[in-house]
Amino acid sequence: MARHLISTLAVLGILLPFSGLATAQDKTPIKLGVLEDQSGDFAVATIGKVHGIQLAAEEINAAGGIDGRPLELVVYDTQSDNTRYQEFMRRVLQRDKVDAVFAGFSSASREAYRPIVNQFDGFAFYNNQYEGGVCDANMVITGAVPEQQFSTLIPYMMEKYGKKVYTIAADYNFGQISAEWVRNIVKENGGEMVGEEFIPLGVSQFSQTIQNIQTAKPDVLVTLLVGTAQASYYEQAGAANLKVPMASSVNVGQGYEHKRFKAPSLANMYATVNYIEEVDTPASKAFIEKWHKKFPSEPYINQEAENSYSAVHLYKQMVERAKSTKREDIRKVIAQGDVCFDAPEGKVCIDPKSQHMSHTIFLAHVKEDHSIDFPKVWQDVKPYWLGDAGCDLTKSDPSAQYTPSNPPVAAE
């Protein structure tokens, strides 16, 4: 049988802690679908979403609820395989009936359960920087997006390093799409991309890459590597003296590799982040002292535990205000352009077009002894490029993701 539940709240109906002075007619349960992966190629980056959900519902049941109805979490472990997030997602929307779905690592997972999402008319969060483009009424998505992160990455690398850059990227529809931001941006600013390479998942061994970055001499490497194996990259470079300035949207800030490897494999590292534990602010402050009140073996607190928390308090702030849990009603909530909240990383907001979430984008630069400093921070980055490209879910719902080579018709 799969190993599948991290608790016993799904299958006892056991529900975090209560305080709410709800009645009789309205202290119904709202029901939250998690899926993450708890084990597999991807956990160390995803067990601290499933954890950030957590203590979000913990707090706002312990605040009364959400209009008086308790939060229950039916939590499943998708082990960072495709096919369980299909599995599981069937299984929660139909059998649990959640009201809403918290769900998915990779682009993958997200692309192998969307469309049954928009099958069952479920409404799902996915809380996960990615390569962005999807335009899909049945999502909010919470992580960061291109715009958000390339935009403002690229260039600050060009400037600074110079024009020459190298790409390596995990070869599925996250490494594919990220590299095509890339490269726009490098020709946009004058730079040459002289390699590029596409990593399957789940490979190890670097000998050759390595060599080819050695022989393209570039001024900026642009790392894109998604899981435990791939992360294997930077010791092996670190090895072989490689001291190309690194960039990347998905490293440091998702698997705080310069936490888990040895000083100085990720030195000159420039990551564009959302959230890591090392934003020093009484809000971020804050946020730890509580998250490790309760988790206080957690390794790190990540940009993806930081969008998941978020994530929650949005939800309930939606339905308090739509009065509802059905996605039409909520949407009509999401579509006023008001929808905030203060989070550790500061004030975000849903737009109303894309469903994406604007942030606080922090340049994130770890040092020869992998501690990090912040050279730069942008406030307020705004998710455009889908609603300045003709996504408008507030007028239709094409249900598809788009690319800059791809991007939406205009609505008329």
The other form holds:
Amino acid sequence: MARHLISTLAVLGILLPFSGLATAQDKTPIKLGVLEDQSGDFAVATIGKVHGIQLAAEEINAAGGIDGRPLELVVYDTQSDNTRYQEFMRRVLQRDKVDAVFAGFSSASREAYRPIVNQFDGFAFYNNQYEGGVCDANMVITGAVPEQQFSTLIPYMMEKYGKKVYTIAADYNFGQISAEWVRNIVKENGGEMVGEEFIPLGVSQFSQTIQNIQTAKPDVLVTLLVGTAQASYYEQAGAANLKVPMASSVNVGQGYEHKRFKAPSLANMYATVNYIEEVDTPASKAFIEKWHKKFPSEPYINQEAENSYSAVHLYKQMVERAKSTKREDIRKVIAQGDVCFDAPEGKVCIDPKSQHMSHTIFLAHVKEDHSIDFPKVWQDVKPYWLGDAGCDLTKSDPSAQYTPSNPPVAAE
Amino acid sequence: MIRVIRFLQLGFVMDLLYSAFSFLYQSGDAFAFLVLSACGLAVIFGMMGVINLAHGEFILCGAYVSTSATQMGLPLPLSIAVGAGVAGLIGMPLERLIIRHLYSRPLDTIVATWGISMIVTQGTLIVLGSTMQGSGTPLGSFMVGNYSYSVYRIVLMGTALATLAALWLVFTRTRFGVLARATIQVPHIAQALGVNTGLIYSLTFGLGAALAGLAGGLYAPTMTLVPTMGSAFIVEAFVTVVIGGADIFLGTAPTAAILGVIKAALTSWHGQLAGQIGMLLSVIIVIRILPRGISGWILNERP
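Starting from the form predicted alone, produce the coordinates for the form predicted together with the partner chain.
And the full complex, kicking off with our chain again.
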């Protein structure tokens, strides 16, 4: 009998550490892959995104982690190179086995890695403004989309300055589809496109483009320039004294051109942004103070940095409510339609149909001395286009990108 | 009535003149960019045969140094000269330490200079950050007809021509020029005649690097200053030198003029994309017909 007792105790003695291990397993880190361009042509706009994720992760870990589990970042530099995205996306999903990936700046890079996320059934956050239309259950998109940025900006500009519009855009999927949006909105508002020019990435000399614009005499110039080479346009147009009012969904809010170029080359630029560091609210000020405490030499906090920061907090909430890091469990939480966060820009919520995010949209106006004022703010602009057009991720997952001229086929 | 017709005719002639000026300006602008980006490479690649993929980083060096000098209060022409000088001073020891050992292995220079290029780009990013504030384009603008133009671009065109003239003088009228050409053409004879060929190689490479730095300094006020800015020049530079062939004056200069006109015409006709396509297409056609470039063709044709 006594021997029985002893062996039982011995078994318990062996088992007990294991039960201790079982609770320790709940403390295993949640792994977040971070693929952003920390070098190369896009680095100016994207280094801040990595910092935003690091800041949010530090806050979350200091407050006890996600459901008691620490958040661990697996960061790779994608070097502004699409093939690096594919390589590192495979690596974080297969080798590092991360629970979610935060990835991508250019739309070309997103479309390069998205098939890999689908193939390995991963869960990716794209924290960047873009041309819209991605209806994919493996993706959550926290950046602003055309119905948030153009449907606000273009009518405002046409009313204020006139109906003749000229677009210069980077020549890849982002620029082409964004230009299509601009074209449609100009037409809907009774305006006229007096010119359109698509510029290959990496082009840095704009003398002839500047003259083409002067020939067409537009009232409004929409600039959708991407990358640091193309940003040289502003300096050259300023030097040639081209003074057409400008509108943009990407410049100022991403590449902070108004800080990098000497005044007044960006004067009279209007950009719709969901956040920039000039936003003057208590929430924004507190955010900037926190940021500069961790990253004192940060040149600028742009909208994508704020999106990335907010996305980590949204992910924490999703995991805690789902009590799981499995994508399908998390999507059940998103489907409830109330995943919201008080971001520095204001309250943002994830739309269940498209898994895109609502935003406060600020109209940023660059003045003669390159300081910024906000003539208009649109509260709570929803990413409605995909849902209205027929994308409903709560019912089906086409994993496709749609455009106004190529909308989802209506469900049978 | 006649007066009205005269007036219309005058208007027509004026319009024609304005268009001619604008075309000249645009072609000249493209020409200046091609000449200035290619000059340094024409010396290092065209003459010395070193496939220098770090050409863009010498340009970067010139741009960053001259902008810093401007921001410290130096007048722009002086700071551009400082930028060119620093690029040249960096080029000389680089030739001595790395390039010199690879003269007989031209393909290996690709790997070596590519490595240098990556180290410099990434090093600049780590040490100086992702971007640097520009100094702004000086000199303002002027109007011709309905168009306004930047005065500084005219300065760039003038500098491009002056650079070509100065190089011609250096290579044909100075002792260094003669020694450099002799050293590069038949190094052992030059050495036998008592020329310090090692020094000449260093100086020539330094001259090429300084010319790249000059391009960087000149274009810095008009461009985004980032560690990758050299890549904006390198395609145009290689295209010009490859089409031009080994001779700067018979190759680089006429090539830049021809490509400048093609690029300006196509860009005004159908935008930047057409300009780029047109330029690269003419490159393919030229190297298919004239494998030794324009200068090789001119020199062969000469009796």
